[in-house]
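Only one chain is given next, in structure tokens, and it is the form predicted on its own.
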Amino acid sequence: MHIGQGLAIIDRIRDLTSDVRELTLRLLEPSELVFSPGQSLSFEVPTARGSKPAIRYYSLASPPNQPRRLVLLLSASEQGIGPNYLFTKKAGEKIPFGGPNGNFCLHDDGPRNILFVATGTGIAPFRSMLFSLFERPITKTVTLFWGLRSEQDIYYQHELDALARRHPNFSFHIALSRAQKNWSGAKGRVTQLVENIPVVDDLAVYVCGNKRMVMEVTDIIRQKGNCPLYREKYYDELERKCLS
């Protein structure tokens, strides 16, 4: 599907923190969207007068079993025109989109356990993947490492707690880089949690978030051993450019 071939209406806007907003889109055309967990929607964003619109991509935070109502996460702290444009939208507005886009999806890696590593709104594709994974019983261990700044930046914790209660093979760990003294969870950057993993031979690793974290986690995992590691295509292109 190309930009403009889909049309949705903004059904709900929910501020999850002071700078993270959840947008729920209700599909108009088509009435349902078939997608894989981890894929994204694309939007045309107006630029300077006379310039071509820019294309911006947002991972779907909702699972494929909700094909008529799609959830996106926006961060006000993200740089660029994309977030600012979508932040101006109001409930009831119609918005054209393209998609689904991308190959950052769940892969069949046999019995390998799964590790998700995210920062900020990089949690979006993993939320979709988690709900999709646990639609049916699975035996493999699934772990989420999520890096945020402070307690005020935490959201979706009740969802994650409920998922962990229902599925003992799922666990999540939130690392706060600016934690208060009474924070009982991990303190520091999420990369420290990855560094503490003893071996990666039985893992399939998925990484999404800020560029620095993704590249650092990639280096850490590769130094520890050989395992499948999945990132957005953008990071693979960036790494090839750096190595050339």
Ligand SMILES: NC(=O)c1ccc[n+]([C@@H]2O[C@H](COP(=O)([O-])OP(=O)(O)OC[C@H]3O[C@@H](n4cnc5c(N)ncnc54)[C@H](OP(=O)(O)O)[C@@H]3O)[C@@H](O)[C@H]2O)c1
Second form
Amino acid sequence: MHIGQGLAIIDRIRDLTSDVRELTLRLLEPSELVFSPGQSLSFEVPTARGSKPAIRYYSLASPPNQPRRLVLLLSASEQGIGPNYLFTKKAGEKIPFGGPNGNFCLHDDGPRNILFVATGTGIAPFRSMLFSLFERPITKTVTLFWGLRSEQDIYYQHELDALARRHPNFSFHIALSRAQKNWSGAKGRVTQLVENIPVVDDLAVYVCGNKRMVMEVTDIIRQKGNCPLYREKYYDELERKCLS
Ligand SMILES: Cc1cc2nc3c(=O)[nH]c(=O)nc-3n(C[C@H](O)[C@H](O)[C@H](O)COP(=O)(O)OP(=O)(O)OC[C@H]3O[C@@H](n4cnc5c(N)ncnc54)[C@H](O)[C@@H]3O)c2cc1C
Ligand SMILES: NC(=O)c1ccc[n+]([C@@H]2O[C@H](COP(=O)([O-])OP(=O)(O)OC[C@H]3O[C@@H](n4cnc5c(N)ncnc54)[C@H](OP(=O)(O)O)[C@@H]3O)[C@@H](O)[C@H]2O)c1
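Counterpart to the form predicted on its own, namely the form predicted together with the ligand:
Below is the entire complex, every chain and molecule, led by the chain shown above.
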């Protein structure tokens, strides 16, 4: 699903870690964006001279109840044309975008508890979903497993802590794959946390981030039982290609 074209101004740039940049866009045209949590914006990224621009997608990390100021999270760990283009943008610059795009959205799975599994900037769509979910009272349990490398790579911890304090049915667990000695949380890859889940029959699982992680978590969950599992459509295409 690809809806329309718009123009925004870069309102704020925050480096959350040495690798992760948060961009806040203020909308100019349209003045508000209607979107579902989990959807993304697209950008036309210049390629070699004379060639057509490429399209790159970035998930909206802010919730729909902030329709004028949109937050994106950029990872610099990949040095491709997408990050190269967006990392050069300065506050006050205007930027055209497309969207909202995509169907990686929250589903109504009745009383099923929700498990979000992310690595790195894969947290972006889940931040939008979490803020949306907790806008009104809900009784189901919502858990976030988030895989990062080390203590220096952690961001948004204060707001996740605040959300967990306000909503006892929300909890989050950060797994550090390269933790230093004093880390008291989970150590190892986030997939280990998923391996440790005893049953999945009462869950709806959402997965986003590192491509291999998404595939591995899909396999682990499918081996454990039958529950809805949501990820970007791209992975269904990847699986079809692998099987054919
Ligand atoms: C819907 C969506 C949302 C994204 N949101 C973010 C985000 O919030 N923050 C962030 O840092 N990165 C995000 N990405 C990844 C981002 O679009 C770029 O792939 C990344 O910044 C690397 O850029 P690159 O130029 O090196 O492209 P490459 O990684 O070289 O990508 C090459 C091609 O593969 C496609 N591709 C790569 N990964 C996926 C995927 N998961 N699904 C579909 N196509 C894919 C790209 O769109 C592109 O067409 C998202 C990707 C998708 C598809
Ligand atoms: N909607 C979307 O599709 C969307 C939205 C946002 C971001 N993204 C994508 O998400 C990715 C996030 O990348 P990032 O650079 O921020 O972080 P990253 O480099 O992928 O690393 C974060 C963590 O992922 C771990 N990891 C690597 N491979 C793994 C695997 N096979 N299984 C489990 N964990 C694994 C790393 O562990 P090690 O230390 O062991 O390597 C590290 O702890 C990017 O590729 C971005 O494009 C997609």
